[in-house]
Amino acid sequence: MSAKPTVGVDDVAAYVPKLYLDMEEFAKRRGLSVDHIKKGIGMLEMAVPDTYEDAATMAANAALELLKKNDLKPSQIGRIYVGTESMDDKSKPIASKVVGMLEEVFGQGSFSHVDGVDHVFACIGATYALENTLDWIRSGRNRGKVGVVIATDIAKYDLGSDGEYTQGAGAVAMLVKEEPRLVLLEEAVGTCTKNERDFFKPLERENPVVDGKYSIGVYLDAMKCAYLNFLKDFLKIVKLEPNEAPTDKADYLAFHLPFPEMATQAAAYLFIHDWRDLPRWKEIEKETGPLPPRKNYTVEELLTEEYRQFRKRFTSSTQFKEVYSKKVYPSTIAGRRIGNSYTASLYFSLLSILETQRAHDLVGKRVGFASYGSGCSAKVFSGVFAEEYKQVSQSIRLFEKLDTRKRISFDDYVRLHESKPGSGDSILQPQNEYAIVKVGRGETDFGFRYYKYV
C-alpha cells in the first residue's frame, strides 16, 4: 500500500476591509475605559466593511489574489469550499457567488466543474472545510487537482451591546495541496461537539444572541475536550521526555480569537491542565497558591470567582508569561488590529505568526491550532512549517494591508453599521476588486446581490 501524501496549506491570501476604526475613539465615544478595551480585551483597531462589501466579495478578493500569485488555472482547481456564518441567503452558498465572481476574470463557465459549498458552524466552519479538503486529497479523490478553502466573515453586534467592541471582518483564502510549501498539516485531530446556547443567530434576528461570560466557559470546556481527544493521536507522533508536557512540543499556538485577550485565557486553561502534574507546578504554586478543587467539571465551575481569580494569578506567574510571550502572543497581533473575523480569526492568527517572526527560521517548527465555534464545536490540530515557507510567506503582506487602510470617524462607523450592503453611499470607491453593484428589487430577483469586478 502506498504511503499517504503529505498534505497542507501551500499558500495563503488575505483580504481585510480598507476602513478601520481606532478603538481609543470608540471607547471614548461609548464612555468606556480605554485601558479595558486596549488591554483587557486587546482591541486596538476594528476592521469595518464599506457598503459595497460583504462576506462574498471579501472571499472572492482573497481567492483572486491567491490564484493570481500562484498562476493557477481554473482547470487545476477541484473545489472551492467556504467556511462562514455571514451568509445573506438561507439557501444559496457564498461558494457559488465566489465562482461567479472569479468567472468574470477567468471566463464564463471556467469554474463550472468545481465542487462549491459552504461549511456553517459558527467560527469553526472553515476548519471543517479545511479538514474535509485535506481528507479529499489524502484519499486520492482529488485526481491531481488542488483545493481552495476560504474563511470569510463579518462579526456584527447590536450598537451599544457588550459584543460591539469585538467586531471585525476579513477573509483568508488557502491553497490546499500535496507537498505544501507553507504548512504541512499533521493527521492528529481532536474534535468535541456539544449542544450549547452560548451564541446563536435566530432566523428572525439580524444580529446574534450572545451570553458572553457563559460563552467563554463553553469555549474553554470544549477546547479541553478536543485537546484530550487530540492527544490520543498526537502522542503516537511524538515522544514525551520525562517532565515534558504535550504543549512543550509546540513552538507556537494559534487560537480562535473572539477577542484578542481570549488567547490569554485559553492558553492559561490549557497550560494549567498540561502542567499541574509536572515538577514545574510546585514553583508555579509558590506564586499562585493552590489550584482550586473542581468537583463536577462543569462550565459553571470554570466561571466561579475562585477559579477565575486563580487563572488571573496564573497568567501573572513567571513561567506562564515566559511561555505565552514566545508561543502565543505573536499569533494575536493581527487580531488586535482586525477584531473578530469569526471563521477567519484562527487563520489570521497563523498569518500573524508568519508576519511577526520573519527574523526567525521557522522550518520544522510546530504550530498547534485551537479552533472553536459556538453552539458548540472545537477542533485541535497541528502543523509544521515547510522548508519553502519563507519564500511563500513574503507575498502575504497582511501587515502592509493593515497599515494602508483609511481611518474613519466614529460617526461614519455608526452609519456604516446601520447601512445595508449594496445600499450605496460608500466612503471609498472600489478599485481592482469585487464589489456589490446592485441588489435586486424585482419579483424574481428580490434581494439578489449582483457583483462585479471593478
Ligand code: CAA
Contents of the next structure:
Amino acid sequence: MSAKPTVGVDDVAAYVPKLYLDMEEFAKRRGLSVDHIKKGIGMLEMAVPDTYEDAATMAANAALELLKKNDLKPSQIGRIYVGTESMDDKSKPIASKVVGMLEEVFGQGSFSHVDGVDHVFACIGATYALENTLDWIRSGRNRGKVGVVIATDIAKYDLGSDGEYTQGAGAVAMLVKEEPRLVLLEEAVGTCTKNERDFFKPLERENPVVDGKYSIGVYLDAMKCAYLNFLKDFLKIVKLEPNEAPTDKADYLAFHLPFPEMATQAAAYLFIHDWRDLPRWKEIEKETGPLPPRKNYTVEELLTEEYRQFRKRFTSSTQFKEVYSKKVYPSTIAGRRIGNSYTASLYFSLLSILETQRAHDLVGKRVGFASYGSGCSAKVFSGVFAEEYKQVSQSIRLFEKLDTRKRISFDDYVRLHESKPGSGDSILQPQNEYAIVKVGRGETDFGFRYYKYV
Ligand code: CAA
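The structure above corresponds to the form predicted on its own; please give the structure of the form predicted together with the named molecule next.
Whole complex next, starting from this chain.
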C-alpha cells in the first residue's frame, strides 16, 4: 500500500471589513475603563461590517482572492466547505452563495460539480470542515482535486452587553491540498464534545444568549479534554525527553480567541497541566505559592476566586511570561485589531504568526492549534511550516489590510449594528468586491439576498 499523502494548507486569503472602531472611543462612550478593554480583554480595534456585506460576501471575497492568486480553475476544485455560525438562512448554506458569487466571475455553471456545504458548530465549524477535507484528500476520494475551506463570521452581541466589546468580523479562505506549501497538518487530532449552554443562538433571538464567565470555564474544560485526547496520538509521533512537556514540542500555539486575552487564560491552564509534575514547577511555585488542590475537576472549580488568583500569579511568573511571549503572543496580535470572528479567529491566529514572525525562519517549526466552539466542542491538532511557507505567505498582507481600513465613529458603529444587511445607507461604496445588492420582497423571493461583484 502506498504511503498516505502529506496534506495541509497550501495558501490562504483573508478578508476583513474595511471599517473599524477604535476601542478607546468605544470604552469612553460606554463608560468603561480603557485599560479593562485594551489590557484586560485585549481589544484595540473592532472590525465592523458595512451594510452591503454579510458572512457570504466576506467568504466569497476571500475565496476569490485565493483562487485568483493561485490561478486556480474551477475544474481543479472538488469542494467548497464553509464553517460559519452567521448564516442568514435555516436551509440554504453559505457555500451555495459562494458558488453563485464565484460563477459570476468564472462563468455560469463553472462550479456546478463541487461539493458545497456549511459546517455549523459555533466557532469550531471551520475546523470540522478542514479536518473533513484533509481526510477526503488522505483517502484519495478527491481524485486529484483540491479543496477550499472558508471560515467566515460576524460576531455580534446585544448593544450594551459584556460580549459587545469582543465583537469583530472576518473570513479566511484556505486552499487544502497534498504537499502543501504553507503548513503541513499532522494526523494527531484530539476532540471533545459535550452538551453545554455556555453560548447559544435560539432561533427566536438575533444575537446569542451568553453566560460569559461560565463560558470561559467551559472553554478551558473542553480544551483540556481535547488536549488529553490529542496527546494519545501526538505522543506516538514525538518522543519526550526527560523533563520535557508536550507543549515544549510546539514553537507556537494558536488559540480560538473569543477575545484576545483568552489566550492568556487558555495558555495558563494548559501550561499548569503540562508543567506541574516537572522539576521546573518547584521554581514556579517559589513565585506563585502552591497550586490550589482540585477536588472534582468541575468547570465551577476553574472559576473560583482561589483558582483565578493562582492563575493570575502564574501568568505573572518569569517562566510563563517568557514562554507566552515567544509561543503565544504572536498569534494574538491580529485578533487584537479584528475582534472575535468566531470560526475565522483561529485561522487569523495562524496568519498573525506568519505575518509577525517574518524575521524568523519558520521552516519545520510546529504550531499547536486549539479550536473551540460553544455548545460545545474543542479540537486540538498540530501543523508544521513547510519549505515554501515564506514565499507563499508574502501575499497574505493581513496587516496591510488592517492598516488601510477606515475608522468610524461610535455613532456610526451603533447605526451599522442596528442596520439589517442589504438595507442600504452604507458608509463606503463597495468596489471590486462582492456585495449584497438587493433583498427580495416578493412572494417567491422574500428575504432572498441577491449578490453581485461590483
Ligand atoms: N484595568 C486592567 N485590567 C482590568 C481592569 C482595568 N481597569 N478591569 C478589569 N480588568 C481585567 C480583569 O482583571 C480580567 O483579567 P484577569 O482575567 O487576568 O483577571 C480581565 O480584565 C477581564 O475581566 P472581565 O471581568 O471583564 O472579564 P472576564 O474575563 O471574566 O470575561 C466575558 C469577559 C464575560 C468573557 C465577556 O467578554 C463576554 O461575555 N464575552 C462573550 C462570551 C465569550 O467571549 N466567552 C468566551 C468563551 S466562549 C467562546 O470561546 C465562543 C465564542 O467565541 C463566543
